[in-house]
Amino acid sequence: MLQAHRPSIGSEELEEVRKVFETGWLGMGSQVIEFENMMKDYLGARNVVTVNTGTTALHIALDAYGIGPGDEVITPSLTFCAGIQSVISLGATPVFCEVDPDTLNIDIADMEKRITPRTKAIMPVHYCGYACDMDRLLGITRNKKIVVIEDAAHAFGSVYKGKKIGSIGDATCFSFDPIKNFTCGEGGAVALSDDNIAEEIRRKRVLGISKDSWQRQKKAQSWYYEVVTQGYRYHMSNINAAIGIAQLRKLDRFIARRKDIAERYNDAFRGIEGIRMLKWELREMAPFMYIIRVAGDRRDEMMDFLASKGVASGVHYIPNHLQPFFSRYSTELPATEKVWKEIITIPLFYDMTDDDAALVIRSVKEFFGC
């Protein structure tokens, strides 16, 4: 079965991990600092703080900005549940909004209608790596003093008007799990410009301790520490950072290949009756997934057909306002409910061969009788 996602890892990652083993310092240390500095340079960000998952990146960013009970956070319903769980865990209220059916990004007009005096943050999602309209979004939120915490789990390497995602808004959260554009095995990061908030996140990721063990190890009384804020065990290890260092060196190559495959899909599927293409501009996009909309309630039928041809597929995602645990926050989102019944994710990853891409194209066309 040709999988929909797969990491590309090899000897370079093993070599970086070997270096960590030789030092004997497996926790957060010099490799984490090196990895953060590499990302700062790549993104053009003032601060990058690593954590252990993309979910904890969202949670710790919300917490550092003081989001809590009584506050509302507006987010598209069509996203992974991680962001919603992060909001709820802080005692805040998620407010679901629509997505634009042509891009699957946040519907900014619908979002604006849902702003109330209790709205303290917006969590837009750069869906599949396609950047939201950040100028319009920030123009609305800055006038209202609402923080924008971007869920860029899909979008490391993507660009908006010449600037890397991670260098534009208030805070940008990334994920480096095994299937993302590049991986640390597991990991995440928050990129942001505010030095004070960045320092708060650094403390919170090590249980609220003012200086982590790497910072203390060369000082007198290295055993002494102070807990100065609410914190969590969210730090990244040197092992995960080492994998990320090797992967980040390859990222531009990874993105170029993903774009090449996505262009092949665009050329093959454009004009097929029954397929609704999303309106993405690949030029500035680091494509994480490739999604098409299947008309006529045939999405599930198509998934079964592709599986019979040896091609895996997926659905990203089931809207959160339809999930049982989030039912108390549910609202009517007709555009979202329509589009999620049509979307299908087909294979896209760096190590796909031209023959793999041809198999996907041939199978999709055969389903539609082309």
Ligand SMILES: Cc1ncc(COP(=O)(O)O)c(C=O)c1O
Contents of the next structure:
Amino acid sequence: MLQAHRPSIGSEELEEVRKVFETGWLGMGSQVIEFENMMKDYLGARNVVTVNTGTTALHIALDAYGIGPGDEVITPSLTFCAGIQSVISLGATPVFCEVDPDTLNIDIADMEKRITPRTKAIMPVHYCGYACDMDRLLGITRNKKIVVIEDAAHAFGSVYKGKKIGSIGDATCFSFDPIKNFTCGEGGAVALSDDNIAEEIRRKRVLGISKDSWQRQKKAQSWYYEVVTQGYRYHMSNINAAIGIAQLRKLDRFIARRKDIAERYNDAFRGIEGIRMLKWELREMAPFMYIIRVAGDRRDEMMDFLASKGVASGVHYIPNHLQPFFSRYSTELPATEKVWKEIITIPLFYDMTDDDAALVIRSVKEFFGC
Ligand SMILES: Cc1ncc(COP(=O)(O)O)c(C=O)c1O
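Cool, the form predicted on its own is there; where's the form predicted together with the named molecule?
Then the entire complex follows, led off by the chain already shown.
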């Protein structure tokens, strides 16, 4: 079965991990700092703080910006549940909004309608790496003093109007889980320009322990530390950072190949009756997943057909307002409810061969009788 996603890992990653083993310092240390500096350079971001997952990146960023009880956070319903759980865990209220069916990115007009005096943050998702219209979004939020926490779990390496995602808004959260554009095994990061919030995130990721006061006292009393704020055990380990260092060096190659496969799909599927293509412009995109919309209530039938041809597929995602645990935040989202029944994710990963891509194309075309 051709999988829908797969990491591309090998001897370079093992070599970086071997260096960590040699030092014997497995926890947070020099590899984490090196990885953060590499990302700062790559993204053109003022601060990059690593954590142990993309979910904890969202949680700690929301927390550091002071999101809490009584606050509302607007986010598309059509996304992974990580951001929603983060909002709820802080005692805040998720407010679901629509996506644009042509891009699956946040529907900014619908988002704007849902802003209330309690709206403290917006959490847009750069779906599959396709950048949201950040000029329009930030134009709305900046004068209302609403913070934008970008969920860029899909979008490391993507660009918006010449700038990397991670160098534009208030705070941008990335995921490096095993299937993302590049991986650390598991990992995440927050890129942000505000030095004070970055410092707060650095403290919060290590249980609120202040490194500054710790460093000050260290010379005199090496055991001394101070807990200065509420925090979590969310930091990244050197082992995970080492994998990330090796992967980040290869990222531009990864992105180029993903784009190449996505272009083949675009060329092959354009014009097929029964398929609605998403209006993604690949030029500035680091495509994480490739999604098509299947018209006529045939999505599930198509998934079964692809499986019979040895091609795995997926659905990203089931809208969160339809999930049992989130039902009390449910609201009317007709566009989302229509589009999610049409979406299917087909294989896209760096190590796919040309033959793999041809198998996917052949199978999709066969399903539509082309
Ligand atoms: C849109 C989105 N946000 C957040 C996350 C959470 O990232 P992680 O799996 O690293 O916790 C994911 C993971 O798949 C995701 O797809």
